[in-house]
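Here we start with a single chain on its own, the form predicted on its own, put down as C-alpha cells.
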Amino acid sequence: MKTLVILSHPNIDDSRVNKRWKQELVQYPNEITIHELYKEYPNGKIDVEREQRLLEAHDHIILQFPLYWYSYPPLLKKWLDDVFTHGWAYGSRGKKLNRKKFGTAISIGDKEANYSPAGSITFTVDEVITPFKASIIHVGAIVLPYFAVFGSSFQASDEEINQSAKDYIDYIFKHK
C-alpha cells in the first residue's frame, strides 16, 4: 500500500523546506502518492467525494505543511472540515478512517528551543498539534509521531534541509 502525502503549502515555489521535501518524495512514485491541495484546489472548492476515495485507497497518510500561527494552512483546515464528514469519517456509521495511520510532516520557522516549556512559545510541538491529534483519534485512526524541521524560515542551512529530506523519507518508511 502506497503512502499518501497531502501536501498543503500555499506558495511551494518559494518554500525552502516543503519544496525540497517534495523533490525527495517524487523519487518514490511506486511507494508515495503526492497530493497537493493548493495545486488541486486553487479556488478552495474541494471535491469531497474525490478526497474521500483517495483516503480510502491509502492506509498511511501524511499531512505535510508549514506551521502557520501554531496551526495548519487555511486550505488544509478547510480540507479536514469538508472531507472528514459525519457518516463517513465518524459517527455510528462513519468508519472509513478507522485504523488508518496519520502523521504530520511540519516545517517550522522558529528555533526548536522555543518549543519547550522554558522557550518563548512555552508549548511543545506535540502540544501545539493537539487539535490535529484529537481529530485523528476522533475518527478512529492512529496518530503517528510528528516529523519536523525547525528554523526553516531563516536558520536552517541547505545541508540541514537536504538532510531533513532524507530523514523525512526514513520517517515515512519507518511508520508505514
Ligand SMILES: Cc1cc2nc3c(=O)[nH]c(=O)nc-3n(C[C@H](O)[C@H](O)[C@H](O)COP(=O)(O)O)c2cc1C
The other form holds:
Amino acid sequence: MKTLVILSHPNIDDSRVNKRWKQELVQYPNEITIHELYKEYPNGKIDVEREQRLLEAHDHIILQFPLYWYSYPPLLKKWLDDVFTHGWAYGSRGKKLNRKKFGTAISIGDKEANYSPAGSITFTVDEVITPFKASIIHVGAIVLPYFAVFGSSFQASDEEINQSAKDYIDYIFKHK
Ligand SMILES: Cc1cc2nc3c(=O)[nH]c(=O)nc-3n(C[C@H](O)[C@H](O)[C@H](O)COP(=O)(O)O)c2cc1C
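Having seen the form predicted on its own, could you now give me the structure of the form predicted together with the ligand?
What follows is the whole complex; the chain from before opens it.
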C-alpha cells in the first residue's frame, strides 16, 4: 500500500524546503501519493468525502508542513476540523482511522538547539506537536516519530536541505 503525503504549504513555489522535499517525493510514484491541500483547494473549500476516501485507501499517512507559529498552516487545521468527523473518525461508529500510522514532516525555521528546555523556545518539538499527537491518539491511530529539518528560514545550506530530502524518503520507508 502507498504512503499518503498531505502537503500543506500556502506558497510552495517560494519555498526552499517543502519544494525540495516534494521534488524527492515525486521520484516514487508507485510508493507515494502526494496530495497538496493548497493546490487542491485554493478557495479553502474542502471536499470531505474525497478526503475521507483518500485516507481510507492509505494506512500510512504523513502530514508535511512548515511550522507556522508553533502550529500548522491554517488549511491543514481546517482539513483536520472538516475531515476527522464524528461517526467516521471517532465516536462509537467512527473507526475509519483506527490503527493507521500517522507521521509528520516539518520544516522548522529556528535552530534545533532552541527547541529544548534550555533553549530560547523552552519547548521540544515533541511538545510543540502535542495537539497533532493527541488528535491522532483520539481517533485510534498510531503516532510515528516526527521528521524535521531545522534552520530552514536561512541557516540551513542547500547541501543540508538536499540531504534532508534523502533522509525524508528514508524516514517514509522506515516507518511504512
Ligand atoms: C507565518 C510564519 C510563521 C512562522 N513561525 C515559525 C515558528 O513558530 N517557529 C519556527 O521555528 N519557524 C517559524 N517560521 C519559519 C518557517 O518555519 C520556515 O520559513 C519554513 O519552515 C521554511 O520552509 P519552506 O522553505 O518550505 O517555506 C514561520 C514562518 C512564517 C512565514
